[in-house]
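In the block that follows, a single chain appears as structure tokens, in the form predicted alone.
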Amino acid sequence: MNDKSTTHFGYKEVDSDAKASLVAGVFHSVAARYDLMNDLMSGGVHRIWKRFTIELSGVRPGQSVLDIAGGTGDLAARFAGIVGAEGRVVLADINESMLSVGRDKLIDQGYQGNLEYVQADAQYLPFPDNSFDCVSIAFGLRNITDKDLALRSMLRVLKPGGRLLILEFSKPTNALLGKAYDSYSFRVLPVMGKLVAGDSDSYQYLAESIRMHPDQETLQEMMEDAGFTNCEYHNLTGGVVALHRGIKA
């Protein structure tokens, strides 16, 4: 899209000072039940995209993580477990029902000390340069208004050698696959958030979303063009989900 005045939510054009509020709407709606649905739309697949991401961070003992639409906190549980008594994660979401959710479910299973959470804009990182290890942000950069702002931001939080790393629905490689996915994410999903979440408009969007978000080999010129170099991507699942990695030179 040329007219940066606009924007796409979903597969509606909206003006890009709406999104941000219609996306809020989504995920305000979606939070209390957002772990259950994560398990049944990916049969459960979605802990071993996790799991993945976390052994590609090369995050180690004492290390510093910002986790970007952390959500419900996996992933900053993950981090929380292997940086230590030492290190930091911080989980950062725009959405205050997600973060609220996330930081009660956190603190239940005991996570304490080394775990901060933050109310932020992943265009506007309030954090100073060069902060972070490591910055992740799984099936979070898709709902972003801005993307190239949001990956300049990220590089600058980034100390240098630090990582990023991108967990998101992307591409499937095969084109069977690609029907067979799309079938499901249109037919299924919202039907199933009907009934698990009470909201089949918001899994609408999150499919129409995922159809809006750029392919893999896009997503990874992006992140050039922010200036992460070394940049490379992984498919999982065949391409539904990808993960890329830069580093901050």
Second form
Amino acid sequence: MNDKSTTHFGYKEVDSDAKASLVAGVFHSVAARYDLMNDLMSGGVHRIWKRFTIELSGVRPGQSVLDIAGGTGDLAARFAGIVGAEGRVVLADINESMLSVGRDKLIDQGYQGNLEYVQADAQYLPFPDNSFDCVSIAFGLRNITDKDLALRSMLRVLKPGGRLLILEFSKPTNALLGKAYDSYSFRVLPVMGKLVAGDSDSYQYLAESIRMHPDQETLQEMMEDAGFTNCEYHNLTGGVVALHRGIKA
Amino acid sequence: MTAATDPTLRTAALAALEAAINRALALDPAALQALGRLSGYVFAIDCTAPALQVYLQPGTNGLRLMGHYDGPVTTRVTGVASDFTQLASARDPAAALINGQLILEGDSGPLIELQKILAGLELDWEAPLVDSLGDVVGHQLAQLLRTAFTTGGNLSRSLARQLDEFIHEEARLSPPRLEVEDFYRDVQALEQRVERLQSRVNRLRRRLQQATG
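Mind giving me the form predicted in complex with the partner chain, seeing as the form predicted alone was just shown?
Let's see the whole complex now, leading with the same chain.
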């Protein structure tokens, strides 16, 4: 009998140790065309979801922000503009390809001075306790092997009163929308991935991983179990995406 | 706790409006400089009917619009939509604020400054589509709208011409303008000839009466 713990990689059951490298493979493959694919896949609406995340972050000039799984830096760029020269934004990603694309993009756009780039695993964040006023993770939590461990790690690095914001695909509130969304993500997404990024398997994984991700209520409970208070969530675009927010007491 | 309404559309609309304002500001350095002097202020527009809250945060790079803001607010204005419309188009915003139905909390000076800056801008409403929806979709949508409006204009002009021809030439529901004018000229000429004939008859009648009398 196999006594090793297992986890999901899309619909497949894999060894927990193997998931990180499998996910890394997916993002190495799509990094170069990640922004374009996001625009195509969401119809550009991911920008609106991220904008709403920034609004609810309540981040102000001079504060410090950690953007986990920051990818190509959409959130980090907005945060850097808000916190100003006195503030600090750390863009963290476990994947060096994504981090490198993000860093190049932000430097090209003129963001520097208050931005740092760190290759880090969200389960074991390499920062002292009580370091950040806000921690955000957009479309990254579902790729993490042990989500509970990651949530506890985020709680640890937040200052008391600091906020965690999780933007992630979730469960559509309307059954009809759910069905349309299912056929879109399983029929259209992989084809689109093949055409634009030259990789249909990675986008098949993205569609599967979205289905395996905990729904709104479950994720809220997970946040509460990890120790966050005042947890709440907002459904966006009919629950296709949800923004969860929790405070460190 | 969950939010009752989906904030996606409201956020999209604010993003589009913000982009439009900032694009106009980018072309007006004096206005941008004036806006920079309002840095640090946050204005709340609290519309009760329809229920909508918008927060405006000026900065040296432009104006930020938000649907949520948890920090302290410099000035809060509460009222219904029509009151805000009056204020926005007022020649004398100070008088409109004092005499109108709006409820003002906080410092009115910076708000009046902001209103003057925004009122002086020429807003470009087309560009925000690309900024808020991304290059791919935004461009396609803009292209679509442009095509729709251009074709729409041509279509209505062409339709009007064809309808005009149908009424006058095919169905003959109404005569063409030239034909009507020609007809009026004929009527006028006929009227003059009738008048002349009438006066000639009258003259002949008088002569006949004199000859017999």
